[in-house]
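As a starting point, one isolated chain is supplied in structure tokens, in the form predicted on its own.
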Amino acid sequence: MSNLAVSYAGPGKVELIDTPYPEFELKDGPGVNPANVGRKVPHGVILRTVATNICGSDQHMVRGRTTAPEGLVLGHEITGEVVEVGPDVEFLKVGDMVSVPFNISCGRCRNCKEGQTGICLNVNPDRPGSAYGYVDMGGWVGGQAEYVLVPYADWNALKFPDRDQALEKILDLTMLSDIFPTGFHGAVGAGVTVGSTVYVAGAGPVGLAAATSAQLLGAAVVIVGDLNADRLAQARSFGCETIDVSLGDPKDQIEQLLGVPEVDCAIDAVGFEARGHGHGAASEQPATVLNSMMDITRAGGSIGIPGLYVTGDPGAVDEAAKVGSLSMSFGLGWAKSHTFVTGQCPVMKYHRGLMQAILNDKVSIAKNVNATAIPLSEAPQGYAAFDEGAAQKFVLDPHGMIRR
């Protein structure tokens, strides 16, 4: 059976290819860790994709900004419907409609058995933590795909109680996988609670998701900023405040805003690719947001950090950035004791309850962060819009099942 799947074509190009249909074995192929080939998943299941989304740390592997090599199948947001089951899986069943977290994690380990699944010991042979479809972090295969396979599926997915719900609410539901969990993570980071002043910086996807997830949390203001005028349209159609950075330092707009130059919580939603603010904001300045987000977070306060920073950037501003070293003002931070929450969002701490309010009506992720569904066929096409920054959250729907 075939599986069309979209792959990194090089720098700036992705394409639709025919890939083999997923077995209960990880095989060869472009990224894929010489250790993990060969490897047995008889706890895996097989899904027939119903939502797979184009993510933002996507798109830092289609610009060439990482290691990634060409031929690498994308796509680490899944929600799909179980086709086949591995003969160790016991509570799944064909049939069932589940969420995939991003991160790939075994269940066994040290960190997973303390909800570090983000960093679990055992499915990445080069390094703590694993994803579907992305640059050293094992080589599982992306499930921007019509089917993929799942290892430790009793574990890692999130079985949804009714199929038909599902299927009406799946624009939100998809979001489960990465974004929503990503962007709450960042706001429970950041240290955002009941009347909570909130800074966001940036407006793509987690961005939003961070800003819905502050609201969600009791925050009193949530203040986006970006340099997209049509994102930052987006925010506000939810109730944000927001501030365009190129007009000059966030800090100057949030007092205009708050009437202190200061907020409660910063969530750094930009990552390695942040470019300069004011008449800096053509430039790329990879350790700007952070910088910010030292000044203007008061003293004592928490700094959540769901941005992507990489160890390898080939296409960085200078030699220290391209290993990941930054000019960080740390001093700053360590002088006002600021706490940093880094790294991939545990999305399994998360999920569940965000499921709940999904199903139950307490948020409309899909709508603040504009989910548009486009057939597999358009993922180029979506990539390509994603990348000169529309204000959309481009879900791929390879079998049709996503209602219009």
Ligand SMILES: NC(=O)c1ccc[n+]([C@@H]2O[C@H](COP(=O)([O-])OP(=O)(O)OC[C@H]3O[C@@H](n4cnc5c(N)ncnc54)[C@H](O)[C@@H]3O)[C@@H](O)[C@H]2O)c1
Given for the second form:
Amino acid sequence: MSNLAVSYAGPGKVELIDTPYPEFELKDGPGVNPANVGRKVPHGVILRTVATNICGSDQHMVRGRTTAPEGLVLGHEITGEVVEVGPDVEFLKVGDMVSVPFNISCGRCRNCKEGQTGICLNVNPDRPGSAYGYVDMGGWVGGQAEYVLVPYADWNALKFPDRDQALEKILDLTMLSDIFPTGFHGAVGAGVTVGSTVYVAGAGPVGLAAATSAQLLGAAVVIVGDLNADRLAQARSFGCETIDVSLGDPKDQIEQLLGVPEVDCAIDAVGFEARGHGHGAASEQPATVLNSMMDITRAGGSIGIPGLYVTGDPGAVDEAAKVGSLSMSFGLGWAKSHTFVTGQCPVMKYHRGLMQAILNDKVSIAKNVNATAIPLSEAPQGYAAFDEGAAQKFVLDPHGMIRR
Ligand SMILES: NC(=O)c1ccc[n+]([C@@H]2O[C@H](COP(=O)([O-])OP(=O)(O)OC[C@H]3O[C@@H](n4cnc5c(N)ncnc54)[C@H](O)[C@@H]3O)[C@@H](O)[C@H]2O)c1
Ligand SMILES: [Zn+2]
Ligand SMILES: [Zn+2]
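Instead of the form predicted on its own shown above, give the structure for the form predicted in complex with the named molecule, please.
Shown next: the complete complex, the earlier chain at its head.
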């Protein structure tokens, strides 16, 4: 059986390719760590992919801003239906509909036992932490495909209570694999609680998910900054205040909105491809958001940093940034006793609660991020539109199971 999949085809290009149908073993292929080749996965399930989303994290690779090899099958945001279970799977059954955390974790190591599933020690020979379809993440094959292998499946997968209900709310539930928990983790990391004032940098899907999460946690005011007018309009559509950072430093606009030039909590949903503020918005300045968060967050506050920072960036603006070394005013954050919460979101910490919020109509994450389903075959167009800054979260629908 074949398995149509979306692969990275060099800077600015993705293409659909035929790949082998998954087996319960990790086979050699582009981006597969040699130490992972031949790894047996009896604890895995094979999913028919029901929904798999395009992410800003994919864009870093597709823009040629990482060392991802050509031919890498993309896709770490996976929701699907179990079609085969491995011999060591105890609880999942064929026919179950599940959400898969984008981080792969073993459930057995010290970090997993402490709930830090974003830095599992056993799934990636390169470094702690792993994900499907991602550079330097061990080589687990991506899920922007008709079928995908999910290891340690009893542990990783979140089963939806009811198949029909899941299909009904699939555009919301598909956000549980990454951006909704990631945005929520950003808000929790920033210390958002009832009555907080919050600044979210970035109105991409992660920023909008963080803003939604801040509202869910009871924030008094949520301000979203970006330089993309359509994305700012999307943030206003569900009650956020907005700031156009191309007009100047967010600090002044925050003062106009709040009467003071600071917020209780700040969330960086931009990452290392950040543009400068004001006139600087024309060019990339990777430490802009980090520095501005230290400037505008109250002394004693926390800064949630879901935005991705890398250890190697071939397209960086200078030599230091090429090895991930940024010009940060760390002394300012130190002087203000700031807490920084970084890294991959440990999705499992949040996905069950957020699923319940969705199933009981307490939150409209699909509407807030403007979830838009497209066929798998239109992935190249989806990537291009997302790269141009469309105010949409593209959801690939490989089997035509999403009602439009
Ligand atoms: N930590 C995690 O677990 C995790 C999970 C998912 C995504 N991410 C990362 O989160 C980030 C956001 O993801 P996304 O899908 O929303 O990406 P995206 O590229 O769609 O959104 C980023 C937005 O930031 C805006 N921006 C650029 N410079 C800015 C500035 N100085 N101030 C305010 N806005 C600015 C851009 O215009 C864009 O709209 C990415 O870096 C992604 O890799 C991290
Ligand atoms: Zn993602
Ligand atoms: Zn582990």
